[in-house]
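Presented as structure tokens, the chain that follows is alone, the form predicted alone.
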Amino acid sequence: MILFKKAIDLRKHLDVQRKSGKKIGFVPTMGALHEGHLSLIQASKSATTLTVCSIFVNPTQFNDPADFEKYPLSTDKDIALLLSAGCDLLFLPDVDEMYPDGLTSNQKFDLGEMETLLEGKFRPGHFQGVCQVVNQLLLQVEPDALFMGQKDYQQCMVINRLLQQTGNCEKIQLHICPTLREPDGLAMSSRNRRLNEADRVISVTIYRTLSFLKENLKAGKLDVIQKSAFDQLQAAGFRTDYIVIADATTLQPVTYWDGKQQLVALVAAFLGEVRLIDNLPLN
């Protein structure tokens, strides 16, 4: 695995390779690395001839600095797990190399509504921080392909709608790979490491109440079994930001199902202070 830390240098190795016909795959990551991001490079693996993954803790997606400043970090950990997962390239820049210019930023991306719920609501400026720095990468990188986690369900629908504005989406091929999950269902995140012993327990409620909104999902109004989720993540001790049922693709709250409309379930809620989040598909 060869390791960059310079944008200008990456570039003129992967030129290289582009002209040798190499299909690049490219897994953007913020460290922190877990088996759910060693299944990213393995697909990405398995449909290209070459592996870029990036290590960027982004600052311009943490509306919380205090959050930014807890995020876990474990470079020389991640470095060894890239390497016997077979990566061929990592990405390491550091701030100043992803933004010359400042934090602040002009360039404002069209979101849509997408802005204004669920994470886009209660993260304000999140979803144009991940856009901004995404962007970034993928210009330093060009791939053919790009990996990401449907873990992040909502970060994929606003990197689709990226790579729609700024005209990447018949370039680069989103890839929106499953979830990869512990023994008990909690989905695997780097935020798991802040667990304490008793709320790591506590925590697969998350996964077993989107699995009882699948379960009991039914044509009509969706209000009663939405209503009996919160309850059930209030009761267990959370501290829930929503558990919302909402359409598939554009986000949307769902009230009332028609039976047919593509449906997925979305959750975030505090645990202690950690934020965890998690969503299902339900048909």
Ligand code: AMP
Second form
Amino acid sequence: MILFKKAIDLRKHLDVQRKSGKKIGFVPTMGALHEGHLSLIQASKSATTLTVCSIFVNPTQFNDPADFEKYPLSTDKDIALLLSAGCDLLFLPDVDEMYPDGLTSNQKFDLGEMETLLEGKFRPGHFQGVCQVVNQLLLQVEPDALFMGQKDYQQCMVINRLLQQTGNCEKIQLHICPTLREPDGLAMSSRNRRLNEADRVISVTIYRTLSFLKENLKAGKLDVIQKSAFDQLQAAGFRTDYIVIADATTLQPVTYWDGKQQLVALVAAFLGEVRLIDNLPLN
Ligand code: AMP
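What I would like now is the form predicted together with adenosine monophosphate, since the data block earlier showed the form predicted alone; can you produce it?
First the chain shown before, then all remaining chains and molecules of the complex.
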């Protein structure tokens, strides 16, 4: 695996590879890698001929400075994991490399309702930051395919919009990969490392609650099961930002189900200071 810290060196190398016919797959991450991330590397390796991973903890997507400060870092371990996964190239830029003109940007992405719904509502500015960094990374890597996890359901929709807006839809194929879970159902996440032992036990309630919604879904009013799901989380000790049943393509909340509409349940909740998100397609 080759490691690049400078975009100019990365671009030069990738230009040569592209000319020699390599198809480039790209997996952007914020590090603290786990099997979920490695599953994206595997997906890229099966669909392309050169896999690039980036590790960059992007300051502009953190609406809470404390969350940014506490974001786990484990670069040496990450490099070892990427090597064993057979990743070809790691891009490891620093903040100056990614934001040479400073962190504030005049560029505004039109994210429509994604900006005010769910994560957009509870993390103001988050998706603008995500688009800022992903847009910059796509200019640097110019991949043929982009691999992202369904774990971040709304983020996948936002990136799809970004690709449309930047005219990259045809050029870059977006692959949305399934969520990898721990044996008890907890979605793998870098933030899980911050859970203490007791909270790690409680954290499984998120998946149980999503499964409860899936098992109890019936055509008609959905308010009773949604209220019960919220109560289950609160009773377990979560501070819940939201747990909702939503339309799978618009993310608009659904309170009455006609038995046909495609639905997804999405949740964001705090255990102590750790904010966890997850989702489950319901039908
Ligand atoms: P992050 O480092 O958390 O920004 O995540 C980098 C990429 O890995 C994103 O596309 C995530 O959706 C994806 N990812 C994170 N957790 C998982 C998981 N448990 N299963 C599959 N993909 C994941």
